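A single chain comes next, written as structure tokens; it is the form predicted on its own.
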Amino acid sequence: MDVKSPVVVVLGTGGTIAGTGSGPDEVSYRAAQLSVEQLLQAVPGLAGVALETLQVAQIDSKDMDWSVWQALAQQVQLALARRDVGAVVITHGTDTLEETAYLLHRLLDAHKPVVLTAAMRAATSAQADGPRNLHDAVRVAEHAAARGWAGVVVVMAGVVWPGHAVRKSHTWHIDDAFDGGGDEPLGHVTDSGAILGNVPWPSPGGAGWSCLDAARPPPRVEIVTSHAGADGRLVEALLAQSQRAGHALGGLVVAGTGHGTIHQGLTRALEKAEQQGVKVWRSSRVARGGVQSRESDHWPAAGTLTAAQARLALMLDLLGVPCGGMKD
């Protein structure tokens, strides 16, 4: 009796991987032009893989928002609930990849792998990296499903990164466009397609998808940056605007200098915001190292999360999602 291979569901959201231009130029292109079905047609070496595709969104990932995350989470949940599905692959843009990967890591409550991938060059570029990345992502998804691994990872340039830690580290390079902050890769995919590394995948958060319920708006959390001369006027403007708009400001993440330090002018404004019920967390604008808690700290540290990831963690915290967000 033939045993059917588990299905890999590939969900498309747009991004540079689906971008096209008028020629092989690496800069002049429009993101989110090709369907996920078209992307797979350009990938050799996937014969025999049971693939299904669904276009969840078609956007430049700089325009990612809560509604797209809701739609994506719904489709991920539906796919993983199917007994015949072994894994989900998501094609995405690079700009907000670290946010989507972190959010899915926190919410995933299924014992199956979710693999995100993207590209630094459009599909029409002479250096298009999307086909290789998508091929690797599907193979990693199959590899993980066969071993019963669960969790969220990102596959870029032959490297498997943990979803909770991945971040964009270069604006245009291909080979080192992403890293894991202080986290090491979970594995590598060789040019021949072999998957190396047996590092245990980080356990998914398991919080579930209910916090993305479309019936309630997400809490408003903004990022402010500490810098020379930061006087806090931006925070005061945010407080005033939220009062006028009737959508209360729920939290602020400060991308601080160094180890999460904050200019005294900005500190006074943040204290005022805190008195009005706004929750304040500290991250760093420095690329690596994060912000660790110290006894003298007034505001919580966001650990190794980037400011963008910390914003999501604080939103989840305000929604009552367990596990805080700073333990990753």
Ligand code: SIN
The other form holds:
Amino acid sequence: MDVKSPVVVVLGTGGTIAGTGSGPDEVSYRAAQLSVEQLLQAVPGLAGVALETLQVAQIDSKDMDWSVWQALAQQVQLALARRDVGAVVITHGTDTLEETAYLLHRLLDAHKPVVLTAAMRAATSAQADGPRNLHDAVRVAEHAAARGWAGVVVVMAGVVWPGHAVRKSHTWHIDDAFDGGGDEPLGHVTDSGAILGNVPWPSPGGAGWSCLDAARPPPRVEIVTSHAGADGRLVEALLAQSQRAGHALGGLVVAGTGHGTIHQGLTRALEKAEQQGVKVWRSSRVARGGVQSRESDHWPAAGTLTAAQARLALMLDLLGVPCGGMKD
Ligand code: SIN
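Let's see the other form, the form predicted in complex with succinic acid (SIN), since the form predicted on its own is already up.
Let us now look at the entire complex, which starts with that chain.
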């Protein structure tokens, strides 16, 4: 009997993994130049895998926005719904990878593996890490699909990170550019693409996608940082601008000091914002540990999320995701 292997759909969005430069040096290159099809051609180790590709976007991920996320989530959802598809792999830039991974974790009904990957060096660099990462991502996707594991993960430098906790933690290192903010990796990738590590994959965050109204613009949520001398003038300017523009500010995430503490000058401005209907959440500007809830809290703590991820969580909260109630 001819049993066909499940298809792995590889969606391209750009990033340094698809970047090219005029020489092998590390810094002079442009992100998002090669198609996802071209990226796969540079990975001969995947010959024999049933791959399908789709270019969803071609951007430097610093320019990520809601419309690209919508298109991406829709394509992932369509692929996951196909019976012949075992898993989805996404090539992405590293700069907002943590945001996309977290958002997909919250939005998708990911009953199959969704594996994001990226690169710290352009495809033309002498140190290009994209081919290995893409190879690992596809092998991890296959390995997980064969075992019925589901959910959103990130594979970088041979390490599998949970999509809801991953973050960029070094601006140029290749081997430790990402970590879990204190959370352990889910596993390590062997040369054959198997995953070492028995940590169960996190259950998918939920089918938030189904309660989003695609035509509704996302609420405006901004991030403000607490620092020495923070006096709240930035918050006041945001409130004044949103009144002038008639586009209400929905929320503010504070990247607080330490365990989410906020300068007293900034606190006063945030209280004023709250009185005007703006939701305030607290995260930390510290790389690991996050901000845990305490009984005495006035504003909710964002747990282990980075400020950028907490911004998305607050946007989803304002949009009513998950349908009908709060969820971490
Ligand atoms: C990007 O995020 O698209 C550029 C930087 C990178 O991928 O490392």
